[in-house]
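Only one chain is shown below, in C-alpha cells, and it's the form predicted alone.
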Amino acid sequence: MSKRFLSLFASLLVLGFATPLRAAEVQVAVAANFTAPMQKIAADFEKATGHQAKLAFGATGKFYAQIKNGAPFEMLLAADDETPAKLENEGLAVSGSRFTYSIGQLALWSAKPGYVDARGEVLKQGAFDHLAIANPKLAPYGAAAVESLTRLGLLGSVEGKFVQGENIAQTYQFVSTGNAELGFVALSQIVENGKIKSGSAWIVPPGLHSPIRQDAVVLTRGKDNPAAAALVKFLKSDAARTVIKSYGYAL
C-alpha cells in the first residue's frame, strides 16, 4: 500500500468522511421548502460518504400522519420545530438525535419584476386578485404568513383572495406560473447564491412571525442505520451549512 494512498485515507479519516467498506442508503422526508438544497446536500453526501439518501418531499403536516401509520422513513428533516419534537415524545423518533438545521425565512414574491416592492406596500394597495399561501394548518411557512398578516393588521382584507397550497412546492408553484399574482413562498425558493432569481420580493421581516425553526430528527426505524448517523454529521458540517446559506436560510 502506497504511502500517498495511506495519506490520503487517514485525511479522509480525520473529516470524519471516509467512504464505508459498506455504503448504505437512508431514506428521508424532507420538507418541500429545502428541496433545492437538500438535492445539493444529498449529491455532496453520496460523494463524500458512499452512502444515499434517498428523498421523498413534501409537506411535514403530511408527512407527520404518514410517519404515525408507519410509512418507512428513517429520517425527518422538518419544516417546524415542533413536529420532530412530537414524534420523539411519542416514541417514533430516537431520543436526543433532534437539532435544528436551519431556520427558514419568509418571502412575498411575485413571478412579475417591480411587482412586490421592497417593503410589501403591495399587500396593502390590494390590487391582486390571488394571494398564494400554504395551507396554515399543514405547512409552518404558511402559518408564518398568516401570522405575519395578522400582525400587519391585513388578514380580514386579504384573507378572500387566499390560493391555498397544499404546501410551500405548491404555493410556489401557483405564483410561478401566474395562477397568482403574488405568494408567501420560501426564500430558499428564489433564492441562489444569494440573490433573487426572477421576479419581485420582499423578504418578511422576521419580527412579524415566530421563528421557523426547522429540525431534523431520527426516525426508529433509522436507529441503526449508519447512513442515518453518517448523514445527521453531514448536515452539521461546514460543507452542508455552505449550501444551506446559500439558499437563504439562517443557521
Given for the second form:
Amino acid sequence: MSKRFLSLFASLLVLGFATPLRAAEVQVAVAANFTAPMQKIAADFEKATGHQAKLAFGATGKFYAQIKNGAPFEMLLAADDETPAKLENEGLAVSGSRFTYSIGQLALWSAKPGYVDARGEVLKQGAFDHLAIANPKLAPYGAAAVESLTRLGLLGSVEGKFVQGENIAQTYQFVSTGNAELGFVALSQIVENGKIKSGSAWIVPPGLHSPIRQDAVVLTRGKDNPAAAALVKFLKSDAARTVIKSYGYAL
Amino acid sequence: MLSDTDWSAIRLTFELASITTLLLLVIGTPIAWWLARTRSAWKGAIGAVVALPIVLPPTVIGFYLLVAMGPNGPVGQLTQSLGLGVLPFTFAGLVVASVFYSLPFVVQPIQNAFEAIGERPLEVAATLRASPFDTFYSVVLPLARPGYLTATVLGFAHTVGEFGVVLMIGGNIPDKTRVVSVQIYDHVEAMEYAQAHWLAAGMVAFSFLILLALYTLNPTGRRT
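Form predicted in complex with its partner chain, following the form predicted alone:
To see the whole picture, the full complex is given below, headed by that same chain.
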C-alpha cells in the first residue's frame, strides 16, 4: 500500500470522527410541489443538527405505490392529507406521527406579463385555447382548480380547453413553455421571496376550494431513526415555517 | 372491466399507430433507400440521426418537442405562420412526435432489406431496360418484403408502446391525446389497480402476439 493511500485512509478516519457520532441519515419522499422549499430546509436541517435528509421528489400517488411495495423511505411529505392517513391505517406509517407541514395555495398563472389580471377575469373572457391543470384525479392542486372553477360557475365553459399535467410540475411546464396560455399551478412554483418571479398571476382566494392540506408522516421504516424524529421537530420549528411561508404556502 | 374512457384510449392508440406506421412507410422508404445505396460522406451522420430515438430517453425527445413545437419554438413559429396553430395537445402533434420517435424502427429493417438485395438484381433489371421506377416496384419491393413486414410490425408496436413522449406533449385530453399507456399510468397513480391490470395485461398479450406473428411469418426478417 502506497503512502498516498495511507494518508487518504487516515484523513477519511479523521473525517469520520469529526462529524458527530449520532449523526444519521433519513430517506424522505417529498411531494413535487414542495421541491424548492424542501431543498432549502434540508440544507438548514443539516447545518443545525448534523443529520442528513436524503430527498426524493415525485407524485404522492407514485410514492404511495412504492412505499406499499417496500421502497426504503422513512418519511413522506405528501401533497395531500389522505395518503398519509391511508398509510397510517394500513400500518405502513407510525401512528400518531402525522402533522400538517404546509397548506398549499393555488394560483392562476401565465408566462406572459399582463395576461392574467388581479381578479381572474381572464377566465370569464375565455379568449384562450388551452388551460393547463394538474390531473384532478391524481393531484390535489388539480382537484382544487376544478373545485374553484365549479364554485365560479365556469367549469362548463372552460372544461373543453383543459390540458392535464400528470402532476403540478408538468402543469407548470405546459404554461412556462407557452404551450398553454395559462394554467392553475402551485403558488410555491412561481413565487420567490414573496414575489411572482415572472409572467402574471391571480392567487385564487382560499375560500373557493377546500384547503390543500399537505401532511407529513413518519413511515414504519423510520420509526427508530433519530434523524427522522429530528426532521419532524425541525419541520415544526419557526425557522422551517418561515422558509415554508416565504415560498407561498399558508400555515 | 373496461370503462368507456379505456375503450376510447384503445381506439385512439390504434388510430395513432396506424397513421404513424403508414406515414413512416412512405417517409422511411426513400431514407432507407438513400442510406442503403449512398457512398456519401453524410451516410454516417444521417444514419446516426435516424437512430437517435433508440438511445435518447423519451423525456429528452418529449421535452425538446414541447419546446420546439410550442408557440416560441422554431416548429411552432412555422406551423403558426402556416395558420395551423401549435401542435402540442393535438392528435396531429402526437402523430408528428410518433413519426420521429418510431423512425428507426421502420427505416432500419427496410434499409437492411435493401442492402441485402445487392447490386446484381438491379444491374440485371437495367440490362432488361427496366426504368428505375419499374425496377423499384418489380424487383426491389418484392425482394424487400420481409423487411417491410418487420418495419410495419415494429413501427406499429413501438408507437402503441409509446409513453414518455405522449405524456410530455399530449396534455392527457380524452379522445384526442389520452392513449392506452397514459391511461394505464393514470389508473396506477390513482390506485385503481384492477383497471390498470386489465389494460396492462391486454398490452402484454397484444405485444406478445404481434411479435409472435412477426417471428413466425418472417423468420429471416427479424433483424432490426
